[in-house]
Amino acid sequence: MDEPARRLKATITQSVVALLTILAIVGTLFCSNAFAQTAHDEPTVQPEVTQEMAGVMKFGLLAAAAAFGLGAIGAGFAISHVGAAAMGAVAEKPQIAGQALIFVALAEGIVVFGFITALMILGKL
């Protein structure tokens, strides 16, 4: 194995180890209450959510997830096509790089609209 390939493999291994370490630390810090048990004498707080409200919340959460997810998928699809066309145009005429970047940013705005829509839906729940 040549030296650049060996360095790349070592870098990827270090990145994976660092990522797993960060995930383990974050998981330990933020999920420590997930397995906590309450004392038998301690009164538990009952949620004030009725069956009907839970049904409405369920569809609201699904709508928010769909708005954000479909917005992200649409933005990815748009950026793939617009970005490829823009880079082709920039390769032929480098002075239009700024204009091409604007078109890519416009395509990326789709995910922002999906995110805002999801936030508005979640705000109504």
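Numbering follows the first chain given and starts at 1. Here the rigid core means the biggest group of C-alpha atoms that line up within 1.5 Å when the two forms are laid on top of each other. Just so we're clear, the structure is a prediction, and the values are computed from it rather than from any experiment. First, how it differs from the form predicted together with the partner chain.
Comparing the forms between the two forms on their rigid core, the Cα displacement of M120 stays under 2 Å. Superposition of the core reveals a Cα shift of 2 Å or more for V16 between the two forms. Comparing the forms between the two forms on their rigid core, the Cα displacement of I102 stays under 2 Å.
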Given for the second form:
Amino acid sequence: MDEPARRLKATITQSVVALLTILAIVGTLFCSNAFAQTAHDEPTVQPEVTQEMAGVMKFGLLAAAAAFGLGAIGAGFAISHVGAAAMGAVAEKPQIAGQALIFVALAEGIVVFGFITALMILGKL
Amino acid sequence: MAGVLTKYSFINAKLRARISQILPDEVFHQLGQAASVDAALALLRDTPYAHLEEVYNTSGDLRLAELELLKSEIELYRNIRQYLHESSMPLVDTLLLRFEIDNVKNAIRIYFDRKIRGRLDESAAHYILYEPIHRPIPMDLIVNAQSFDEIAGVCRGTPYRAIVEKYGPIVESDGSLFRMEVAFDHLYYGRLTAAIQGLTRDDREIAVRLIGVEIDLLNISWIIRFKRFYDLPLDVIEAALIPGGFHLNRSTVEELYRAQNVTPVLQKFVVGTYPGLSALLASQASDSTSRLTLISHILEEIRRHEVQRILAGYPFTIGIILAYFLLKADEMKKVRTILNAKHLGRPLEGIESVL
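I've shown you the form predicted on its own. Could you give me the structure of the form predicted together with the partner chain?
Following is the full complex, with the preceding chain placed first.
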């Protein structure tokens, strides 16, 4: 195996290991929060939902769905082009794989913004 | 209709990466300094031209290595073609047509030398491509033909038949292939212009500019050569010129034809469009051969300017594909020139002035 191909393989392996590590950490944190919440057996009081609040909630949920959904569609559209271009360039010059992945990640950022916006909207409801 | 991103994001990124791998000037400088063809080929070992060494070592024939280089160039177009959007394919197919036309012209030259001029050069037939490039044309039948009628029959179903039928008797009476070869060139550039017209507006503008500069380049060299070496009258030269040039108009053609020294005319032509190049024209060449070399340098420089302009501009156009083809053809031309110069034992200064 030649040097650029070996470097590409090492970069991919490192990226996968880093991703799995982050997923493991985030997963552990969220799971412990969930168990912590279920540990309290306090009775919850459901607030009375007025018609006005229901309307706000309805549009709020729709806005959250749109923020995430459109963000995901936008990211998909962007990645289809950026990813194709990146793979085209990496196939010719494997040493630019790291730089190419940055551009794919930038396109991926669109869905993250959508996700955060959706979370912010849901937080207000 | 597909958007520009769908058409060009993948292929243009791929070609940009390939353009960055085109051999730099230092490599050509080193090649120029190599002691022999073998040494030059050894320097090309870690490049896409490594296979030339094997061909040369096996056959000891540099022309076969050149033929191999030509095959690589054809393969380059085919390789790019497979990644293209269908709207860009006709243009690349037409660019590929140039190789077939050149191959047919070479085969007809062999027939002409053997049959009409009565010169027998058995080796020439080895440097023709016998594999189909665009259409399956049996080249061996053209090379070994007994008449232009036979060649026309071999070219049945191709646009070359009409040219051979029309110009065959003229070639026999003139004793020169000049008119037939001009007709072949007109056929190619006519097809190319038609293919450019099929592109979208943005792509068309870029292609017209780039191909137009190439046509200008060809026309200027033709005017100079036809006048200096064949002493042809202006109307014959005008009829031979390829239409579709980007800068060259009728008055410039006439001026170029009448001028004893064409450099001032070219200077006027260059100053308006490419101010950076006037310095090159300021250097005066004494004899007509060095003037011709200087002019071809200037025209090459104009083309390089256009390619750089495209590479620095909006990336989602057909310009990147055309620029890649031009840069790659330029690289192959340099390799070919250096190897030939080494083979003929030309001095380093001579090689560098050509590069």
